[in-house]
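As a starting point, one isolated chain is supplied in C-alpha cells, in the form predicted alone.
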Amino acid sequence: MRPIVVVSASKGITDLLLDVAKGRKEVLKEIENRYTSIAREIGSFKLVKRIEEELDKLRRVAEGVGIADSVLTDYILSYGEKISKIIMVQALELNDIRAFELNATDIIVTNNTHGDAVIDYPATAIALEKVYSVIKNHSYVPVIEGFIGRSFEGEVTTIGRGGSDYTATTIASLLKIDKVYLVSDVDGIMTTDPDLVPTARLVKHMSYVEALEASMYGAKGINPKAFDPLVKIYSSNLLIGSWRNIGTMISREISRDFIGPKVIMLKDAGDYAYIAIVGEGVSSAKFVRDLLDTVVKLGIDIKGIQAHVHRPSIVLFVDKSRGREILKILHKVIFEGDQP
C-alpha cells in the first residue's frame, strides 16, 4: 500500500491566522514571508506563484471582514495547511516522487462543532472509498490537509489543535493500515519536560491507555481525540518521532515486560503543584506503597495523593515552590536507578 502523507501548518502559522481572524491583518506579511521563504529554499518559482495565490485569496477574505465569527475563523485558518499541502506535493515531485493533492474538505467530514469539529466516521469512509477505490492502485503518494474537515452542511470545520493526529488515525483506522507516523521536531515522548529535567529519556513503548493518560496531564506527544478511532475502528500502531529518529510505538496493548512508569509530570494546581506519574501499574497497592517509602525515605512533604484503579496514573500534591526541585528527584529514583 502507498502511504498516505497528512500535513500540518508551519510552525506558529496557526496563531498567526488566529490573529488574522481577529482583526490584525498587518500579520499577514509574516504569514507571506514565511512561506515564500520555504518555496524559495525548495526553488521552485512555480511553488512561489502558487503559494502567492492563496495568500491572495486570504488576503480579500480578511479584507472583507472585521472579527470573524466561528465559521470565518475556521476558514481563515484552514490556511496554514493548505498551503503546506502544496508545498509538501512540489517538494516531493522535486525529489522525483510523484505526488498528487487531495482536499480534506472533500474527504473528512465532520460536525458542526466549529474550533473543535469531531469527524463522523460512517461519512467519511463513504467519501474516502470513493477517493481511495481510484487512487490505491496508482503510484502516486497523495497528499492531504490534516486539522480540517467540512460539515454536513459543507462549511470548513478545524478538529482541535493538534488535529492533524487526529485526522491520520481516523484514515489509517478506516483504511486499516497498520502504522501511523506521527512526525515532529522531537525524537518521541519522553519521560518528562526535558525543559526542566535535561536528563529526560525517551520513552520506548507505551499503551493507547498510557498515551492518552500522559497526554492529559500535559506530555507532548498526541492529541487525545487522535486516539478515538483506533479504539472504536482499527488498532494502527503510532511511531512517533522525528526526521532523524522515531523513537517512540504506541500500541492498543504492551507485553508485560514495559508495564511500569512511563512519563512523570509536573504542572500547578491552584494553591499547589501536583506531580502525575503515568503508566500501567502505578496505581497498584505495591507501587504506591514503594513510591510512599521513597517520599518519606527523601523528606519530601505531600499535601495529597490521588490514585484511582482503573486508570494508569498516580498523583502526589506537593508545594508550589517545591515542584521543579521534586520532579528532578522523583525522575532521579523511578527513571535514572538513583537510590534514595
Second form
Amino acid sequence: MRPIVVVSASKGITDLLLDVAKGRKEVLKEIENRYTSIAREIGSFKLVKRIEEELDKLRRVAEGVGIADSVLTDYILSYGEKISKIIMVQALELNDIRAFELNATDIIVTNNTHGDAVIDYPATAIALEKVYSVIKNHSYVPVIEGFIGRSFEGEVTTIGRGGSDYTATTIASLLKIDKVYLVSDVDGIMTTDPDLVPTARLVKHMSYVEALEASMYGAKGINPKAFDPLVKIYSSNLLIGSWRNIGTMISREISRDFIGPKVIMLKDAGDYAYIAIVGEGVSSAKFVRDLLDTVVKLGIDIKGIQAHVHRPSIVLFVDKSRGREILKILHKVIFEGDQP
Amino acid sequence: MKIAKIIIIGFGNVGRAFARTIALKKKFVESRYGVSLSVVGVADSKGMALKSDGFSEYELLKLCEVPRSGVNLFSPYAYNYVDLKYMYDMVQPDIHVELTPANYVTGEPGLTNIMFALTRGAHVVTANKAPIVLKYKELLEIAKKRSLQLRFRSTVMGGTPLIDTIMSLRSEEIEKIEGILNATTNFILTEMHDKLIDFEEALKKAQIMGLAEADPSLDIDGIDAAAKLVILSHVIGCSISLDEVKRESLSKIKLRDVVEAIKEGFVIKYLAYFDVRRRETYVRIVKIPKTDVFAQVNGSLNAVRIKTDVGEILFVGKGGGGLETAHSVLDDVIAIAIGSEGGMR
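Same protein, different form: I have the form predicted alone, so give me the form predicted together with the partner chain.
So here's everything in the complex, that chain up top.
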C-alpha cells in the first residue's frame, strides 16, 4: 500500500501569515519570496504558475481586509499548507512518484471553532472512505494539507498549531493504518532539550500516556490533540524523526522493559522553575523514594514535589537560578547511569 | 458495460470539481448503474486535451491541478487551441457538458457550443444558464427533433433537486414561485445582519471567500436571480424573458436599513418573485418578519417556495458551490447515460 502524505506549511510561514491576518501586509513580500524561490529551485513552469496563482489570491484577500476576523484568519492561514501541498506533489512527480492533490477542505470536517477546531470523525470518515476506495488499489500517492479543514457551514477552519499531526493521526486511525511517521528536522524525541544538556539522547519507545503527559508539560514536537483519534478510534504507532533517522516510536502500550523515566524537562513557572520527569512508573513510591534519595545525597535544594499515582510524571520545584544545573545532574543520574 | 463518452467545455471551478467528482465516483457509478463514464475531452479558453479512450481517474485528478486556462499544459494530450469540430471528429462524444461562464447579452460562448453539440448528435448538460435563459425554446426544439436530451438541473439551486421536482409536478398548476435564489447576496445580507457591517465590507468578504466574482454585478444587480426565475418559468411552461423581470440592485442597501429592520423585528432579504397568473415578476429587497421561513435561510443557503393549486412546497439547500454544482451536473450526466427520459415539457 502507498503512503498518504500530510504536509505542513514551510517553516515560519504560518507565523508570517498570522501577521498578514493582523493587517501587516508588508510581510506578504517575504512569503512570496520564499515560495517563489522554492518553486524556481524545483524548476517546473507549471508549479511556478500554480504558486503565482495562489499567491495572487492570497494577495487579494490580504489587501481586501483590514484586520481579519477568525473566519478570514483561518482562510488566510490555509494558504501555507495549500502551497506546500502543490509543491510536494510536483516534487514527488519529478522523482517519478505518481502523486496527486487531495483537498483537506473536501475531507477533514470540523466544528466551527475557528483557530482551534475539533475534527468530526464520522463526517471525516465518510469523506475519506470515498476517496480511499478509489485510490487504494492504485499506486498514486495522495498529498493532503494538514492543519486545515472545513466546518459544516463550509468555511475553512484550522485545528490548532501543530495541527498537521492531528490531521495525520485522524486519517491513520480512520483508515486503520498502522504507522504514522511524523517527520521534521529532529531525529526523534530527546530525553531532554539538547541545547541545555548536550548529552541528551533519543527516546526509543514511549507510550501514548507518556507522550501526552510530556506534551502537556510543554515538550516540543507533538500536539496533544493528535492522540485523541488514536485513543478513541484506532491505535496506530507514531514514528517520530527526520529524513535521516526515525528515532522514536510511540505506541498505545509499552512492554514492561520500557517502564520508567523517558524525558526530563525544565520550565519556568512563576517564581520557581520546575523539573518534570515523565514516564510510566515515575510516580510510584519506589521511584519517588530513589529520586529523593538522590536529591538528598547530592544536596539539591528543592522547593516542592508534585506526583499523582495516576499520572506518569513527577515534578520538582527548584530555584530558578539553579534549574539548568539541577537538570544536568538529574539527567546524568537518570539517563546516563551516573551513581550519585 | 455501456460507455458514455463525455466532453467538458469550460474548466474553471465547476469544471474541475466535476472532473474530480467523476474520478472519485467512477467505480461507484459503474457498480450502481452499469455505465462507465469516460471523459474523452476537456477544453478551456486557451486549449484542449483529448484522449479518445478516456482519461483515467488519475489523469482526471491531475487535470484539476493545471493552472487556470492551462489545459494546454496537460501533455501529452494537449492542444494549444480550441476547435470543437476537431474535438468532435477525434473523440465522438455522447454527452457534451457545458460549463462556460454566462453571458446574458449574447449567450456566448455557451449558445454556439450547445447548438453545435446538438447538431452533432450529442446530449447536452449545461451549468451555464445564459443559453437556457435566452434560447430555451430553440434549443429544446433542435434537441427534440434529434431525440437528444438537454439537461440543466444545476442552473437553479445547484445543491437541490429543484428543477427535477418541479418537472415531476405534472398535475399541479404552479401559481407562484418565490425565493432566495442567489447565494452571494444572501451571504452579504447575513453578514450585514450578524456583524452589522456595511454592504461594501460584506461584499468584499464574499469576494474573498470566493463566493462573489471579481465583477459581482451579476449577483448584486439581481441578474443571476432573474435568470433563474426565467429558467424556472421555462420549466413550468410559462416562459418569461429576462427583460420582464423587474430588478432592484442590492447595492443600494445601507447598514442603516438593516439596523432599522432589526429594531422593528424584521429581516431584510433579497427575494426573487414570479406570480405565474398575473405574470408579475421581480427581484427586490424586501423586509420580512423574523418568523418567516425565509428569515431563517442564511449565509450561502438558498430557498424556494412554490405555491401550486394544491399547496405549498419549500426547498432549502445549498445554492451554488463547486462541489454541489458538480454533483448536479453529474446527476444529469448519469440520467442521460442510463437512458432515462428527459422529462422536458
